[in-house]
Every structure is written in structure tokens, then in C-alpha cells.
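We begin with a single chain expressed as C-alpha cells, specifically the form predicted on its own.
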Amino acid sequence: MKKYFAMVLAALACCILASCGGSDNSTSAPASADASAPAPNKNAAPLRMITEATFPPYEFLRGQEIVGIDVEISKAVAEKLGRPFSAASVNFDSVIPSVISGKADIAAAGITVTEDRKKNVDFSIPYVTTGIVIVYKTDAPFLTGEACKGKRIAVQGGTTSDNYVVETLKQEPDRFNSPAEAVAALQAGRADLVIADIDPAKNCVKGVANLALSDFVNKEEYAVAIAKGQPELLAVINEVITEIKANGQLDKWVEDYTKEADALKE
């Protein structure tokens, strides 16, 4: 009888230990999880990222999914906040208005920091230094901004390329929804040249024998934008950017997404 009770007690002890999860692998976090980041609270409002998904490697479509460097940065912010994440794509000239109006929490779309934009949104610390270049046909080269004056210039509307033409070259460009559309206009003879950010410009000319790029005509810095008056959110974004630059994660994302974007172009 004592043996029977001993067996029962032993079985109960095993059940109690098992119920505590001491050896239940189904509840353990993946080895790659960031132990310092809180698990997403499913009841919390998602961190809503707004972007313009035609700007590889920063943001582009993998099927129906928006992916890229800016998406990874925004996901890292959501993870640090313990919030779910969502992303949506709009035309570039609607990206900043979306955070100003409260339709989105965070704007990341290869957004160049400018004094004019600083009047309407708060910017994070920069995460990349880049610039704009001229896309030209090799039989009609344009190597400097000065050489572009008076020509038919195609740009993506609402970008710093657009601003550069208006403010520096003192003329109105032909505006398109994306750098790719602007380059198509150049190839069709409806523009003399395109001014665009270096990364989409590289994608547009890759493998195209009759197109080439100038050196930078203007250098820029990209940062994340949010509505004004949110110092706590801004501090978290800056913390994430500082971390991913220091630990090499940003460089890894740049490498990986550049390769993927190049493969899509082939």
C-alpha cells in the first residue's frame, strides 16, 4: 500500500513539474530572439509604418509583401516597443502627410532630412549618407547640375530631386510616380535626363547599355520621420538606429536587400 501511495505521489510530482514548464520546449524563445526586447503585446496597437515601396533596397515588394532596409528598421522599433507591426505603401508625396495626419506612426521611405521637412515632422538621427545623381543616355551625357539647366528633366514628384530642380536649377521638372517611370520617359524620348537618388538610379541603369550615372550632384542623409511632439518614440527609434549601426546589422541588411533587389532586376 505504501508503495502504491509512493507511486501516486511520484506521478503527481512529475505532473506538477511538467506543468511548470521546466522542460517544455514549446514555450521557449528561439535562439535568435532578442532577450532584451519585450514580446509583442497582441492587444497593443500596431506600430504603423508608411512607405513608398518602389525604392529598393530600402523598400520594395516581394510578391505582395513590403520588404527592405527601412522595413527592418521599423520592425526593430516595433519589437523594442513590444508592439505588433504593420506596413503600408502610398505615393511618396503622401508619406510625410500620413504621419502628420496620424494615419501612420512612423515614416521610412529613404526620406532625406531637409530644413523644410523639419518644420512639419521630427526626424531621427540619420542612418545613411547618400545623394542624388543624373541618369543620362551615353550618347548625350550630363555630368553636372549646371549642364542640366534648360533641359527636360524627369524626377519622382515630391522628392529632393524634385526640390533640387526647382530650388537649385530654378525650373520645373516633369514629375512621375517613381524613378523607374522617369527613366522610362527618358528612354522614350520624353525627357533629356533624370535626376534621382543613387540607389533607385543604380537599379534603373543596371544592365541597360545606353544609360549611365553621374557623380553625386547633391549629398543627402536619410532618417525616419514621425509626427512632432513624441519624444519617447523618437528616443526609441534613435536607440534602434544607434544599435544596428554599431553591431553591423544595418550593413547586413544593406548587403542582403541590395542582392535581392539586384536579383529581381535580372
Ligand code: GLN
Second form
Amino acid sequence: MKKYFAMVLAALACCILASCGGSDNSTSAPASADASAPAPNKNAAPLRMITEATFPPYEFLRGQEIVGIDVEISKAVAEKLGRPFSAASVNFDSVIPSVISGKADIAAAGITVTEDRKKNVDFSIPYVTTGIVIVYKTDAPFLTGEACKGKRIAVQGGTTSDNYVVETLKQEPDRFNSPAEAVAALQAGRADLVIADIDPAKNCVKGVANLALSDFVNKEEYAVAIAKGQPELLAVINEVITEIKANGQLDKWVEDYTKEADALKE
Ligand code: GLN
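Return the structure block for the form predicted together with the named molecule; the form predicted on its own was the one displayed.
Time for the whole complex; same chain goes first.
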């Protein structure tokens, strides 16, 4: 029992600390994805999601609020647990460390499952199959990874695109805090191409006449990450993912948030 109180206290302390930095938008549970979910117990510790809100349609800012597919998935987990929900955004390379250190409970940020990351966190079952692509200027196309060798490549730091450039192309990329910043460097002539996840890349080139995307240079899968050794939490996350895949909710979120994120560009 003592241990339980210590854990609750530690969780509360983390919440207070977490709310000092970044954009922390605590929200109550959303319109339900699962009508049978219990009402959140306001006294329960909130399920603290950590993400990186420059990654549309998975997470982006609607004004001050962090919204997107990953936020909905995490809210559905909080709902199933009967816990309130909060979300905070940090740079991508701090997302996984945040769950390892206990600053957050659940990391959902279009996180690709990799063998390296599996050493440090537990992953849920995947919720999407996707991959990384090249963003290029149509007057200087790059269609394969091989063609990018020796070029000035911009990426979001700490991502699988970053890893791809270092490990497969054997060079150092220029690292930015978001796919959009990497694309801005390309447009400004400070990079020859960008490598990024396909969905935020699509959002970046939406309505921009001089940019286009290659086919996948690497196929990947996204999953939710949590600190190791929490089989009950992992089981609930997997249950939610299985449900939203089966009942069409995930597809609906993908459709709705892709539309919203694209409209924000207009
Ligand atoms: N899917 C990529 C990765 O896991 C990028 C994720 C992101 O930038 N939010 O590295």
C-alpha cells in the first residue's frame, strides 16, 4: 500500500513538472470511441501521453491543442482504463526517453518499431504499415535511396530517416526538429532532398507545385511505446488497437485528421 502511495505521489510530481514545459494540453476524455468505456475516475492518475506534435496527421497542433490519430488512440486507452488523459509534446528524440524515465506513461508519435528501440521500451502491436520517402524538387528528382548518396540530405533528428541516412547511405544528414523544417531547408536551397515519413511528407508537399515524393525507400510499422515491464498496460493498448482496427475507427481517424491537417495548410 505504501508503495502504491509512493507511486501515486511520484506520478503527481511528474505531472506537475511536466506541465511546466512544452505544450501540455490536459483534456478530459473525448467523445467516446468505445461507448462501453467507464467514465474517467477523476481521482485516478491521468494517463500521460508523450508525443511530438509536428507530425501530421498523427499529431499536430489545433491552436494550442495537440490533436491527431495518435492522440485519439492514447485517449481511447485512457478511457478503457477509466483514467483522465493528458498530452505533452517534446522533440522526437525525447519521446522514448520520456517513457523510460517515467515522465510519461505512453509514447505515441508515429514511432517506428525498430530492433534498437525494442531494447529500451515495449511496443504494442503495430497500428499502421507505412514507411519513409524522399521529398524532392521536381526539377531535381531523387527516386531511390542510392541516388541520394553524397547529397545534402535533411531529416527530422532522431528518426528512422536519420538512421537510414547514417546506416544505409553512410553519411551525416542535416537534422531539423520537424519534417516541415527539413522541407523548408530544401525549399531554401540549403538541402538537396528530404527523407521523411510518408504521411507528414505528403502534408508538406500538399499544394506545393515544385515538390514531389518518391516511392518508399524503407517500409516501417508504427506502434505505441511504453516503459518495459507493464504487461497489463500493454494488453489494454493492444486491445484498443485491435478494436479500432476491426471497427473502422482507426480508418476514420486517418481520414478525418488527414483532411484537417491538409486544410490547415490552405
Ligand atoms: N517514424 C519515424 C520514427 O519513428 C518518425 C517519427 C516522428 O518523427 N514522429 O523515427
